[in-house]
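Just the one chain here, laid out as structure tokens, in the form predicted on its own.
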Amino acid sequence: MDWGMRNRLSKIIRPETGRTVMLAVDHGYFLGPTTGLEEPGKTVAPLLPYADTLMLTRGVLRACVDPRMNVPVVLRVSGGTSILGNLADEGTTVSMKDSLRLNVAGVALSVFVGSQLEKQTLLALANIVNEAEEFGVPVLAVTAVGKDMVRDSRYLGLACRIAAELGAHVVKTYYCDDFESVVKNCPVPIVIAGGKKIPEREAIELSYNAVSRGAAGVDMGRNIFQSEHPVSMIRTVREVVHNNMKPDKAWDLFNALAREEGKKAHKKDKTAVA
């Protein structure tokens, strides 16, 4: 692995802890104006100081994110489908040249193991790995789960291992029972997806369970930006991921931070009215 590749990977996964808190805000590429991301720039700005990596599309990066920000970017380079169509029928949407122009730390695309378009998505991963290796850019493979796929260790272990075998440098998947076996059988780091919005306490427990069972961190979106207190949520998740804070203590921290966040918002509102 050359210097450029190792350098970019160190920006995605912090060497001092071997873990990462990725902020995923790429949902609009297939969901459109997702709740909480109607104005991506406003959503992202207060969260950036607490994110190790920002995962998003080039359109939102160019239009909504301050280029002076100092957070590494993992750029989604697959798409071409929407929630109204067949999500597995994705293609590559961004060239490696444009990715490098955007100064990315890595690129991401989805694979749909077990779908009718399995071969298409896996070959797309292999092709992007070939191209990325030439320029020293890490590839994050997202193991998307179709409606007919069960999120168990057998299926997720299969999907993660195949992605790694094809050359992915990091794999994003879901947490499941017997998660340790998924991690053990995947030779590259795994980050877990937050998935749909769940109560904050459950998202905190999900993060803790994942990292305590071998995950290299989280790539969380809706469970952060759709929280009533998103800054408090990402700060709490950071403590869980990087400092192994246990769920009970993390829940207390979240509530304390949320109260503080609420007071600041109330004070700001009063000032604006005055």
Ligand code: R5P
Given for the second form:
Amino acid sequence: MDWGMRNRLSKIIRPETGRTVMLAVDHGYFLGPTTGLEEPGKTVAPLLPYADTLMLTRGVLRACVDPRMNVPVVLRVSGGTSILGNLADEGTTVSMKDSLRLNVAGVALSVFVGSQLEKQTLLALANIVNEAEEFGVPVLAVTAVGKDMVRDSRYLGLACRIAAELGAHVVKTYYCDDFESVVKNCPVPIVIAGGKKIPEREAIELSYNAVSRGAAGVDMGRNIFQSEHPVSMIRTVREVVHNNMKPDKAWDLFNALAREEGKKAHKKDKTAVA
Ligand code: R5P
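Please give the corresponding structure for the form predicted in complex with the named molecule, as opposed to the form predicted on its own shown earlier.
Next comes the full complex, this chain leading.
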């Protein structure tokens, strides 16, 4: 592996712990104005100090994120469909040249194993890997997005392994029962998506279960930015991911941070009214 590739990978997965907290805010590329991301710049700004990596689209990056920020970007480079159409019918949306111009640490695209369009999306992954290898850019393959897939270890194991075999450097998937077997059968690091918003306590447990069973971290979106206390949530998830904080302790931490976050927001509101 060349220097550039290793350097970029170390910006995505922190070498100190071998783990990462990726903040995913790319949902709009097929969901449009997702709850919590109506104004992505405002959502993201207070979370950035606690994110190892920011995952988003070219449009939101350019329009809403301060280029002086210091968080490595994993750019979503697939899309072309919406929640109203056939999600699997994606194509590549950003050239490698533009990704490099945006100084990315990595690029991400979805694969839809088991869909009628699996070949199209898997070959798109292989093509992006071919191009990305040329420039030392890691590729994150996103598996199992959509409603049709049974997210069990058999399916997720299949999708992750195929993505890794085609050259993905990191794979994103969902947590499931027997997650260890998904990790064991995938030769590259796995990060988990959080999925739909669930109570904070459950999202903390999900993160803990995933990393303690072999995930290299999370690529989490809605369970952070849709929380009533998003900064507290990402700070807590960081402790779980990087310091193996157990769920009970992490839940106490979250509540303590949330109280502070609540007070600050209240103070800000009062100042705005005065
Ligand atoms: C889906 O295709 C996107 O890549 C999302 O970024 C991903 O699902 C992670 O976000 P969440 O934790 O909200 O599921």
